[in-house]
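Next up is one chain by itself, shown in C-alpha cells, the form predicted on its own.
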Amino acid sequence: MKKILFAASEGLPFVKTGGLADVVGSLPQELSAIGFDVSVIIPLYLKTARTQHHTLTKIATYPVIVGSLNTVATLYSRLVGDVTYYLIEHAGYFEREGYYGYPDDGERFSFLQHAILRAIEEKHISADVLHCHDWHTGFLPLLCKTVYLHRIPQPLTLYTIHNLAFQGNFPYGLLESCIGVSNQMYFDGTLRFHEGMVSFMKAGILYADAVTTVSETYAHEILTSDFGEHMEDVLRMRKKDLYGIVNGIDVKSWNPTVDTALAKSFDTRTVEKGKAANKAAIQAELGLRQDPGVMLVAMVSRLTPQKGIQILMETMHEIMGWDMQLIILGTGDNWTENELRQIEYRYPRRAVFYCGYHEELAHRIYAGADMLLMPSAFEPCGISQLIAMHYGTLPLVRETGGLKDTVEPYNEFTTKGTGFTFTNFNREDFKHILKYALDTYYRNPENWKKLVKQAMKKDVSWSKSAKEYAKLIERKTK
C-alpha cells in the first residue's frame, strides 16, 4: 500500500482561508477510500492551537537546522476518519494572529518545509508519495533532490498548483539562508524570477516529477501568456508533465439530504418543496421580501477582481431593476466592501450584503437561492458551483478554467444543462445571460426544474478525480 503524504500550509478540519484548505480535507479521504495510506502535514496555528490543541497527539521534538535557522519543530498528530494529520508547531513562525502576509513568510514557510523532511529523516513519517500544495511547498521537490538526497528515501513528488496568481516570490538571499543551497541558483537563472527574487512555486513546477493543477481548462490556460502570470515559459518546460484534474467536494459535508443547517432538507425527489422551505427561510432571515415566486440570486465568493465582483457592481442599478432578488455573502477590499453595503439601502428587501463569511448562512443560501453568480476573469476551479449544483442551484459562470470544465451550458432546444455560461469577460455579456436566466425562470419553469435536477445528480463528489490521482501515481511509480 503506497504512502501518500499530503504537503500544505492549510487543511479542514483545522484551518481555512480558501479552497485548498477543501481540498486537503477532502481528496486524502477519498485516496484512502481506494486503497492508499494518505497523511496531511500542516502548520499549528494559533488558532487551531487554541480550540484544537487538546485533541492532538504529541509526537516528538527535532531540531532544524540549516542556513541560518536553528531551531525545533513539535510535531503533533490526530487521525480524522482514516487520514492521519500531521501539524507542526512552532510559537514564533506560526502563532500569529493571522497566517499570511507577513514580512518573514519567506523564512516561516521554509521552516515549514524543513521540518516535513526532517520529520521524515527522524522516521516520525514516511511517505512514497509526497504531494505538495501551492507555493508554500514549492521547495519541496528541490530539497528532496539535493538537501535530503541521501537523507531520506526518495518519494515521487507531486506539486499541484491552486492558484498560478500567488508564486511565493522573495529575495534571493532566502536560498542559502533558509533554504539551505546555493544562491548560485538565482545567478544561472534556475529559480530566478524577477529581478532579484526567487519563486517558491517556480522551484515546484521545475523539480517535481509531476506538475498538476485543478482543472484541465487551467492546465492549458496558464501555458498562455494572458493566465500564465509571466510563468508561462517554466510551464511549457514541463508541458509534457503537466496534468489537469478537477476538483470535486465534500459530498458528506455538503449534502441538502442529512444538511442540519438548512430549514428543510430535499433530495432530487423533493427538491420543489425543499428549495421553497429554504427560500422563505433565507428571506425572512436576512430581511428580504417573502415572495415564493421571486428568482434570488446569490454571490458567495471572496469580493475580488478575480472573482467578477466588478462586473456586478457596474451592472448593479441595471439587473437590480428586474423582478429579482440578490444576496451577497463575502469579504473584499474596503472600497468594494463600503460599496455594497450600499445595495440594502437602495435596494430595500431585494438585496442584502453580508460581510464576511459564516459557513452555516452559506449552506442555507445555497440552498435557498436559485442562481449562482460566478462571472470569474479566471478561476482554477471553483468550488462555490459544485456546491450549488449539487443543492440545486444553478450556476451562472464565465466559461474558464474549472468553469468550464464543470458546467455545462443551458440548451433551449434540448433541454440539456445544469447552468448558465458566457465567454467573454465584459458586463453586457454577462448581462446578456443573465437575463437570459431570468426569462427561462420566469418564462420555462418546466425547463428550470428538469435544469436543477440536472445539477442535482451531476457528480461533483471527488470519487473519479481521486482515481485520476492514483492512475497518475501508477504511472509515475513505474
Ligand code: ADP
Second form
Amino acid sequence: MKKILFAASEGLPFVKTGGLADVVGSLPQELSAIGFDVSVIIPLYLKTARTQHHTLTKIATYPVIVGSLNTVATLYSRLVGDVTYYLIEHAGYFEREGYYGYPDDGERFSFLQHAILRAIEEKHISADVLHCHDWHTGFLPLLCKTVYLHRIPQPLTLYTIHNLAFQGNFPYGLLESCIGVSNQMYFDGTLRFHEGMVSFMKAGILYADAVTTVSETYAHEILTSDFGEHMEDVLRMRKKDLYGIVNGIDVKSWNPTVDTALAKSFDTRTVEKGKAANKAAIQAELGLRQDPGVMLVAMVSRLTPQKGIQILMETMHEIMGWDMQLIILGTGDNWTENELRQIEYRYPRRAVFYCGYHEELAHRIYAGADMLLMPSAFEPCGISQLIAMHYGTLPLVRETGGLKDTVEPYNEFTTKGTGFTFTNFNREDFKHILKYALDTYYRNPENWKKLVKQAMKKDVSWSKSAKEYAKLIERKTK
Ligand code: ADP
Ligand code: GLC
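Next up, the form predicted in complex with this ligand in place of the form predicted on its own?
What follows is the whole complex; the chain from before opens it.
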C-alpha cells in the first residue's frame, strides 16, 4: 500500500484558520478510503496543545539542524479515522498565541520542514509520496533532493498551491542560516524572488515532481499576469506538470441531516421546514427581526480584499435599502472591522456583524441563510460555497477560480443552476446580480426552491477529486 504523507501548516481537527485546514482534514480520509496509507504532519501550536495535548501519544524527541542552528523537535501522534496525524512540538517556534505573521516565520517554517525530514530519517515516519501544501512547506521538495538526498529514501513530491498570494518571501540569508543550502541559489537567480528575497513558494513550484492547485480555472488563471502574483513566469516553466484538481468537503462533518449544531436537521425532502426553523433560530440568536419571509443573506469569510469585502462595503447602503437581512461572520483588519461594526446601528435588527472565528455559529449560519455572498476578486477554490450549497443556501459568487468551476449559474429559462454568478469585479455587476437573486426569491419562489434542491444534490464530496490525485500519483510514479 502506497504511503502518502501530507505536510502542512494547519489541518482539522487540530487547527484551522481557513480552507487549507478543511482540505488537510478531509482529503487524507478520502485517499485512505481508496487504498492509500495516509498520514499528516503539522505543527503543534499552543492553542491546540491547550485543548488536545492529553489526546496525543509521544513518539520521540530528536535533534534537528536548521541551517546553522541546532535544536530539538518532539513528535506526537494521534489516529483520526484511518489517518495518523503527527504533530511537531517546539516551545520556541510554536508555543505562541497566534499561528502566522511573526517576524521569524521564515525560521519557524524552515524548522518545521527540517523536523519533518528528520522524522523520516529517524524512521519515525515513512513516505512514498510527500504531499506539500502552500508556502510553509515549499522547501521540502528541494530539501529532499539536496540536504537529505542520501539520508532518506526519495519520495515522489507533490506541491499544492492553495493561495498564490501568500508566498513566504524572506531575505536570502535564510538559505544558509535556516535551509542549509548555498546563498548561491539566490545569486544565480534560481530562488530569487524580488530584490534581496527568496521565496518558499517558488522553491516548491520549481522542485516538486508535480504541482497542483485547487481548481482547473485557477490553474489557468495563475499563468497570467492578472492572477500570477509575479509568479506566472515561474509557473509557466512548470506548465506541463501543473494540474488543477478541485477541492471537495468532508460531507460527514458537514452534513445537515445529522449536524448537532443546528436547531433542526434536514435533507432534500425536509429542506423547506428545516431551513425555516434554522432561519428563525439564527435570527433569534443574533438579534435580527423574526421574519420568516425575508431573504437572509450571509457572508462567512476572512474579510480581506481577496474576498471582495470592499465591494460589499461600498454598496452596503444601497443594498440594505432592499428587502433583505444580512449576517457577516469573520475577521479582517481593524479598519474593516470598525466599519462593519457600524452596520448594526445603521440597519438595526436587519444587519449584524459577528467579529470573530466561530465554527459552530458558521454551521448555523450556513443552515439558516438563504444566500451566501462570495464576490471574490480571486478564489483558488473556495470551501464556503461548497458548504453553502450542501446546506441549501444558494451562493452568489464572482466567476473566478474554483467559484466558476463549482457554482452553476441560474438559468431562468431552463431552471438549471445551483447559485448566482457575475463576471466583472465591480459594484454595478454585484448589485445587479444581487437584485436579480432577490427578485427570483420573492417573485419566483418555485424556481428558488428548485435551485435549493439542485444545490443540495450537487456532489461536493472528495470522491471524484481524490481519484484524480490517485491518478496523478500513479502517472508520476511510473
Ligand atoms: P479561505 O481558505 O481563502 O479563507 P475558503 O472558502 O477556502 O476560504 O475556506 C474558508 C473556511 O473557513 C470555510 O470552512 C469557512 O466556513 C471557514 N470560515 C471562514 N471564516 C470563518 C469564521 N469567521 N468563523 C468560522 N468559520 C470560518
Ligand atoms: C486558500 C484559498 C481558497 C481555497 C483554500 C483551500 O485559502 O484562498 O480559495 O479554497 O485555500 O484550498
